[in-house]
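First comes one chain, alone, set out as structure tokens in the form predicted on its own.
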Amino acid sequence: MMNDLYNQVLKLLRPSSVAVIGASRDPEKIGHQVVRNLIRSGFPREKIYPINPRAYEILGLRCYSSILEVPDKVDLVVIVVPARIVPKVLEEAGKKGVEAVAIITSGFKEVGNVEAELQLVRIARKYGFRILGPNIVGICDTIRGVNASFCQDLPRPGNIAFITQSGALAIALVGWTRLKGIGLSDLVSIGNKADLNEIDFIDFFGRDPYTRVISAYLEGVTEGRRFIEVAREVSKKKPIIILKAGKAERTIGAIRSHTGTLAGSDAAYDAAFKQAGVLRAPTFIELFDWALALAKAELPRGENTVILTNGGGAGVMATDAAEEWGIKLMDIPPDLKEKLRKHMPPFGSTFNPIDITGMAGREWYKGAMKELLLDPRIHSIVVLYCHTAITDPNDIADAILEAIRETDVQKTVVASFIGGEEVMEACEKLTKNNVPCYESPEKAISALGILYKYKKHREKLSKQTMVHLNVDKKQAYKIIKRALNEGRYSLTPSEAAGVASAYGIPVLEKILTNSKEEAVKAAEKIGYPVVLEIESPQIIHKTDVGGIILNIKNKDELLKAYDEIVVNIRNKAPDAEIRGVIVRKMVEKGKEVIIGMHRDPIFGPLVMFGSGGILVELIKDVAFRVAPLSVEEAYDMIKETKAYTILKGFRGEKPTDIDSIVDTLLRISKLASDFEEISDIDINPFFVYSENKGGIAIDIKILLERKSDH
């Protein structure tokens, strides 16, 4: 099957012959553009079918009234039709026996019209071909010279495949990518994505061995869960650089929860990405940059970065920059240092960055980089000049090359040439000798973070750890199927205890009394000092209404608490369904973290940790991923907050339970994949204590949505 797909992708995007239903006389049409730049672009012209019943030839080639008059086998159809045609045009490719079909006509779910996009994929399944769009602008393949859209020009030949959601963007990159001398493979736009999406695309790119780099603009993604199997298993291989536009929240009035507040789409992409070994550029231009590098240069075999410059005040840049992309800096070792001081002036530096000062030409420049480049201690260079008028930019950039070829060595190079117009050709002489080479020493310094990031990435994809949780399941479904068929969308305190403890979450033992009497025997069972929490559905943040009383030293502040909680709900409350008061140990503050659970329509369920306590929608110290979760993983989310730096010991104090953490994340992102019924979790405040001393769930909150039965 997945076969099928690749061959039918590559005839999409590389065929053999191509027919253009819709081609027109009139310049001024798509359907006229789209066969000049099949021309254009070197196709073969006999290869070329315009497809029109009013019109004998276009651009020299013979037309047909219909496809099925052409005499020829056709791998590729692009429809220009209007969208009132398109079901009938369709239905005669499929006739024809064509496998790929790409649809630039608007006009379906884009303006609404989403039952005539859904018969447009009938009628493909029906004959057994793929769509790409509608409402697309083609597709720009360099590789075998396919200029099958209305964009101006095919891109320049490379090796980075680019996916866009967005036509207009594809159309501006042809332009950009050609002065920026990036060469891609292939430019797909994907539209509607009725039928072939981006998931299939990035599955095609992945064993493409044309394409070394897959980067793309995504407005969303329709299939959460096949996105990550596929795009974990390409990362491996390939790099993959998302621009995901809309990083705005969700607002959704229903959510009740601290964790479905907090997980908007974007907090579930970035946690699907992170997963996934996918790259998330900020901008266009950073995609661009990194990819250019992840195209160009070798991964890094160390983490000894050293920078090489003729002015001090980039190297400065260079350094901030290595900073905040946390690239390590080698200190100069003093051998090193002598055989440098060979290659620069006597007022030159030789500490990290290397600075061979502004008087430095070819030489000096090719001497260095040798020195550099033949030390094995030494793993990645950063290569600075600023243009002076003693030096000619193409003579340092043929500096550094000779000495790349003089000592064929296999190292990770980065350059960046600052200056006028007259720096362009040298740095871009550079680049197509995969030496990615930037305006800028902070692009330079990116495009290196970015090569250490995928490398990292990608030795995490391959040592994910799953474990086997032992769970009491059918005690869990008891609970939850009760509470559901009582027409009920939250469990209460007691339940969700339950419900925890059955899946071995560590929880506090919780009494359910309906009399003053009853907490009383509870307190004295468990112990002084306890707490007394309000057992309503209907209420899900018990500190809001008064619900919850702590601290609960003997029986006459039991009484008291006892009605207070009562009364506070009938006056706070009024429409609560009070089933009774729970009775609880209080136990020893630990460390507060929050666990959560919020189910992501695009995703599933996004588990959440950080810091916790009632400030945590304020302090949003959170970080997410997408259930099920590798151990590795659970500690990834647990590192990314400033929970971490306090929970591993902060100002001398004792480093605390992580693994209990761990354990409970891993017991919660179960139970979540376990019960679609479960929309939201949280366990909030979470106590951590001291090391192998393990940690506690003082408060749950579970939510439910309806779901088919098990």
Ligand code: ACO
The other form holds:
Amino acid sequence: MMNDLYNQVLKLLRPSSVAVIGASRDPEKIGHQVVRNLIRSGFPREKIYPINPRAYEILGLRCYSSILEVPDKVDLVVIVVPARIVPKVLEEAGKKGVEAVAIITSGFKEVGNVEAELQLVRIARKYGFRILGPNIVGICDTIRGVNASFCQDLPRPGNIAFITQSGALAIALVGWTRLKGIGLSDLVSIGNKADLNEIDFIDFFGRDPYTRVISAYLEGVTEGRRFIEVAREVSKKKPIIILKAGKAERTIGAIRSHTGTLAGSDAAYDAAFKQAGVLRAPTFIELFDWALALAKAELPRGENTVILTNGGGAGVMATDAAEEWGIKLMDIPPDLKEKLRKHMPPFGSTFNPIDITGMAGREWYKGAMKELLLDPRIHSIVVLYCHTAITDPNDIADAILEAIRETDVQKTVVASFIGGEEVMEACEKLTKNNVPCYESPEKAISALGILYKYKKHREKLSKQTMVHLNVDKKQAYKIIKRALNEGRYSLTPSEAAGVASAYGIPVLEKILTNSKEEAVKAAEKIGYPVVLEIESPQIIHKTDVGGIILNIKNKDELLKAYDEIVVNIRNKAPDAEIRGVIVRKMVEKGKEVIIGMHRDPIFGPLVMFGSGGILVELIKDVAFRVAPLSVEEAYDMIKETKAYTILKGFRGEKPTDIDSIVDTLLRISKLASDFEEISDIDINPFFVYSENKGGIAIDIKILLERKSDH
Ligand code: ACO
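Switching from the form predicted on its own: structure of the form predicted together with acetyl coenzyme *A (ACO)?
Below is the entire complex, every chain and molecule, led by the chain shown above.
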């Protein structure tokens, strides 16, 4: 069902009438160029309304001194007056009853004028219209033919939508995509995103029948949670490719968890994109290479891929790239080998890559392609052509297209034509006819790789299992509240263990003692061997100050260790407040992993899993996902790490209880979702035992948000 947002964005991108406020008489000014571009893009002249109180006519069009004077209905208003005049003309647009306004004008939030920008949004809310911008290049739409921007031309028509936070990039990409033969449905510059943001456009293009692929250049996402929700729904229907720039880390605060240190802001984006099924492009070259593949080619129906080439080297390069992408090159069955022999010289190769040699011309390409297309065991074909003096690349392109047409088989086909200018026309012809063609074998493989990746993402998105967990929220809240009431922002080890066990996370029993006698009693209750640990709100990393002593086997050792720990703290952390000494069981060592959570300012709780121990920051074998986690997402994050290889049972070792990690990840995810007060959780180490033997959280740290409103 189409909603208000859809209809408003429709008016913005594909209007029937446009008013340009600030339409200038001076051909050098942006206000003039927008009117000229609208006319050039074929927009009906009678539906363009230039607004300028000082002019009677611009480019042969009658001018109005205010939008309120325009006698007809106006779908889209483009504003190109200086920042100080924008509120006034915006009020007038509101009075006119317009629904969509694009503000090209700069000089707002991007230069620190936050209040001025908020004022624009207030006006928009008052009248109920939506704003694109400010600080944008404008709108380019090829579906209706609207160039309401200061981009020189419209892009080529096509079915890839491009959303960009950089206006300059938008202008540059019009020329670049034209050169590369890439067609766009819309090019939207979102600028400061005062009102409409990338999510609104992802939502719109997700419903738009003219758009097959959504692509974007972003420097940041505005509403993390909504982004994941919207992008996840859209990704089930059509692919979203995003180039996210700006990987710089946030500044590091005073108290940090291991998880917080490992979770730079980029980890959150990476996790959110994965969970939303978004394909993340490293550069705009890949972004458009992939977009082209997804816009043109069929999604593969199975994993068997065959490479057909006229050059051994190109085949080898493609094979290497296929391995990197995890693309399965099928072994050619004997019966198919026999058929293929008819389309190559005796010295050709029927292995995969199939090499029909440099002698291959139109007939052999066509014949071999037909065999591959007609064989139901094959799902994807990568066809390579190295330009030779004895062949015309256009003939080869025709041969490929004829084979597809004559067999009438819907199969994934990508191509690479390698050569100079001579191959360009042929390559373009293939792309135009839905065989995306690239200049190198690696690019063709990357295109196929992304088709497989998107297919996998889509399948994953449709099966996400959320489980209900029984937890004691009241008990956890009691402990957290007490710490906050005391003005503390970290829980003591026994408090942290209390919160974790209220959430069903297996923890070691920790008994807080205040004298040697109490410690001896506790040890006897738990049973030797035991561990002694200092309990102090100020000491986060106990090993560093000698605040933990392991493997205490009897009463004598315990008494000695007790004295030692007290001396250590007195020497190494003289200012720390000592709340006592914890006695806990010394347990059998399991495989050490780390489980954690860090609250990201954009996306919220970011759950972490990885190789544990004291070297976590050095090894950095970690994976992240945004809470709330599904069972599948918890498994996926474990599988993403090297720790998984060990947990599965490396070199004859017994497999470990991976389910116990999944369960703990889900419980951490719930704990973090239930309590915004928690900023960080570190369980390091979490010992995992062999299959069905479970795991246990050995050391837990919980940090609280430093907010005044708790
Ligand atoms: N209603 C309508 N028109 C008006 C009004 C009004 N109330 N008041 C003045 N005008 C007219 C002016 O008379 C002028 O027309 P004229 O040249 O025929 O006299 C026209 O509006 C433009 O006004 P100027 O004061 O001349 O403003 P100028 O064109 O110099 O600048 C602009 C306006 C382009 C909006 C400028 O302020 C600006 O923001 N430029 C940056 C735009 C930009 O780069 N956007 C981001 C793109 S993203 C990227 O990085 C590339």
